[in-house]
Amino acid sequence: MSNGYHIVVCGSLVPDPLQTLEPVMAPDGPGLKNEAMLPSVLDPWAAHALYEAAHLAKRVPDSKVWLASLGPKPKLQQLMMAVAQKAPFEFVAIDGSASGFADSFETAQALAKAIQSIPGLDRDRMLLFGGCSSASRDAGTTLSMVGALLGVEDQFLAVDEIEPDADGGFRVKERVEGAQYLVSRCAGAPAVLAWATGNLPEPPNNPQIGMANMRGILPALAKAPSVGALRGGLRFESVETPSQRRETRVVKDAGVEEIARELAEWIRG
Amino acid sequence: MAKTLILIPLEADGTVGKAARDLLASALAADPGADVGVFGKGAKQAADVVPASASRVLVAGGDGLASPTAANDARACEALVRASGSQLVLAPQHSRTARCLPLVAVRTGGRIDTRVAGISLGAETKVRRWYYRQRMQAAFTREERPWFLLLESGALPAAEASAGFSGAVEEVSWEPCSRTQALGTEAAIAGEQTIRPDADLLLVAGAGWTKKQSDGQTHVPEAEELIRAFLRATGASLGSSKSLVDQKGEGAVISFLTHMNQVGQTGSSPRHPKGLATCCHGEEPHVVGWRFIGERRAINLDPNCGWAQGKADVLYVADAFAVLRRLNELLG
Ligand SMILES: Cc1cc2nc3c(=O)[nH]c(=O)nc-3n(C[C@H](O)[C@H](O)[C@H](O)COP(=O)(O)OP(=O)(O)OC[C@H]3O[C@@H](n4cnc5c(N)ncnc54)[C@H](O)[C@@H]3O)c2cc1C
């Protein structure tokens, strides 16, 4: 019997963090100005999860990685041009809203349904990976709810490390309060690991991996089920960008002594 | 008002943390009829921190809750929620509640919203929270119940309450399972603890500390010493830009920084009354982590860096090495 991991990474797109975002209120709830036109990236913490998944799959023989993404189909296609070169995976696409204002439970339900229908996925060997929080909703709940819907109750949040052991189990380090790690041992899959930054750098682009991934990506997009806006029972009243802008005093020609004294006074004050 | 349960996690040492105690006081002031639920090993003994004014206290304890695991915490909390029968569950934003309550929300057919920045309780409960990593804030309500809300400190108006609940404590039973065993905690950063959430001041170090300076050389050992001396003199907490913690390799890294220090989009959003950025450019993905910093000052050689664009109150265009050297003398 084989005992490699079947790692399903849930990760979607978010606006490039270098963009300035402006909210707009529509009849069905808030969104972003020019949302469809904004350049996007793979959600950063989910990206770390993907790199960690690829790394783990390399270390544990007979493992396999899937990437399940829920987002507007054309944007997913664009995103994959960049992401496909990073790590080998089989793509699972779901066509729907990736808005931060979508409901995390609705999103979780759509993902759980898609994961249930992945052919060849052995859910007893499944590790469900993703980011500990998205750069859009920043709730940190979606992955946990996908796990709950799939009946997986061993869950880890804000993970920086997984270390498989010889008995099929693994040790996990989760970030907790006070710059501490909570260290746990889990008897093995199935489990949910919601990643923080982990320990791996972003892998360089690998065109060969990209080509291999692309063969599965277009068919996956073609058969992506449509799930819509995913608002659930949320009723938004308002959305606003409180002004962060300050009147910056730029001190240009002051000497070191003067600056140091001013800062010392400010720090003590 | 919907029936409310205030759900309190215990720390690993069996105590109730400050944020949880504050929430107990403020939530009971806002809704005096709310139930209180406490979970963790020794919950029954810990229940005396519950304000004397509480009307009903439920606890879930036992060895299975000695250390947090999602499975056991979720089972215990589910039992508390069902026993209380509440439609609204308020809990502090804490690693323990964040890990287990999404599971409980699913199992009880409810929904959960986290990192709640403000809440008004009443005929219709409304909450405010940030989206897109502190870039915008929305106010909303929702139809589904039970509704689980993880509250940041300050989400409710502060209130005082004297502890000492002396009524009957209801023990709620639950079924532990043991696929995951917590082995303990360890410091995420070797050596000196540089992350101090309660400090008045945040010092942010940016990648400039490791770059070539006007003499064409890098001065990393000196940078380390200046930063250390500043932390010793001020008791400040140390934050970093991503570029600085991502650096790997010989000589060019500040040895005591890790990803845990990173502030910003993929780092933390700490809360300190003051922040001083040094050798950090002040790009948007970094500055989103400064949302909850009160007064902001920066030292940078570049008068056009991000901080000059309305992101800091004061930008000193100067060499951070020289300024910190003198500043440390003045503070030392
Ligand atoms: C998806 C994504 C997520 C990201 N998440 C984060 C995040 O969470 N946190 C984060 O910080 N960044 C994040 N970034 C990166 C961010 O965009 C910037 O690249 C990063 O913040 C730059 O770090 P820095 O300012 O330290 O370095 P640099 O941009 O290299 O700036 C160095 C600065 O030091 C100054 N300097 C040099 N020498 C001196 C001296 N002697 N005295 C004074 N000043 C000096 C220079 O003028 C310069 O302004 C993210 C980017 C992306 C794409």
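Residue numbers count along the first chain shown, from 1. Basically, rigid core = biggest C-alpha set you can superpose within 1.5 Å across the two forms. Just so it is clear, the structure is predicted and the values come from calculations on it, not from any experiment. Compared with the form predicted on its own:
- A displacement of 2 angstroms or greater separates the C-alpha positions of Glu258 between these two forms, with the rigid core held in common.
- In the core-superposed comparison between these two forms, the C-alpha atom of Ala26 has shifted by at least 2 angstroms.
- After superposing the rigid core, the C-alpha of Gln244 moves by 2 Å or more between these two forms.
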Contents of the next structure:
Amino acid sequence: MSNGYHIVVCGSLVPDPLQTLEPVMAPDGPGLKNEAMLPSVLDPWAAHALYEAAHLAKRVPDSKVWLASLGPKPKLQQLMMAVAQKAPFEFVAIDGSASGFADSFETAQALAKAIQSIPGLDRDRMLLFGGCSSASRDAGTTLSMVGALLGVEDQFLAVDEIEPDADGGFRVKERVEGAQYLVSRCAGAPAVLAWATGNLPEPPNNPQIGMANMRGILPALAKAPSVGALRGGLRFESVETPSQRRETRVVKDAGVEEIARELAEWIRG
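So that was the form predicted together with the partner chain. Now I'd like the form predicted on its own, please.
Only one chain is given; partner chains and other molecules are left out.
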């Protein structure tokens, strides 16, 4: 193909899953206890999307990768110190809340506006990558709405593999019900691909890639527009940690139907 892809990956930070997360009500709305102090990582689904984007850009000549992230600037800067070493990309930063209590539509609007302002982005060659879900904004709708706001109609929402063709199109392997795959062929960009787990391992750190990326990351953070809390019309009366309940009973030689009936009665109760 004569022209490569312009791949925009949407992905931001989430609290490290090894930390204990305790929701609290703050004066400006719900949040996490000591949220500013919690260590952060790149959202796991977005990380898969970034690695797949870098791999695809390496395979297809004249391709380019951007990473668009929405989150508090200080935490984004801390996160990028590690992420920048994984894959080459240009950074697009938006200063705002990365909370799981943010409204997904307002988040999509902020991301779409930032993507529209990327210098040199050819939207006729654009592939919009991201996670099919999120460890914080688990609405499963954000990336699809970003694509809709950008006018992208071809959307694949549980992708595990993409195979480019010589004519500019590509084949997509997408998860469906029953542990099966739907294999589709797309004529070419633009398209939205929300990644499940993909097929690539986490790449090793490369200090040379990290230094090259940081030359663009720091200026991008300095001029990142602020979008606030992104709560929209959402109103939370209270937030709390789900209560834990465990009832264990050891029974020998119980039949499958008896176990299923007892579980159904317990759930109804």
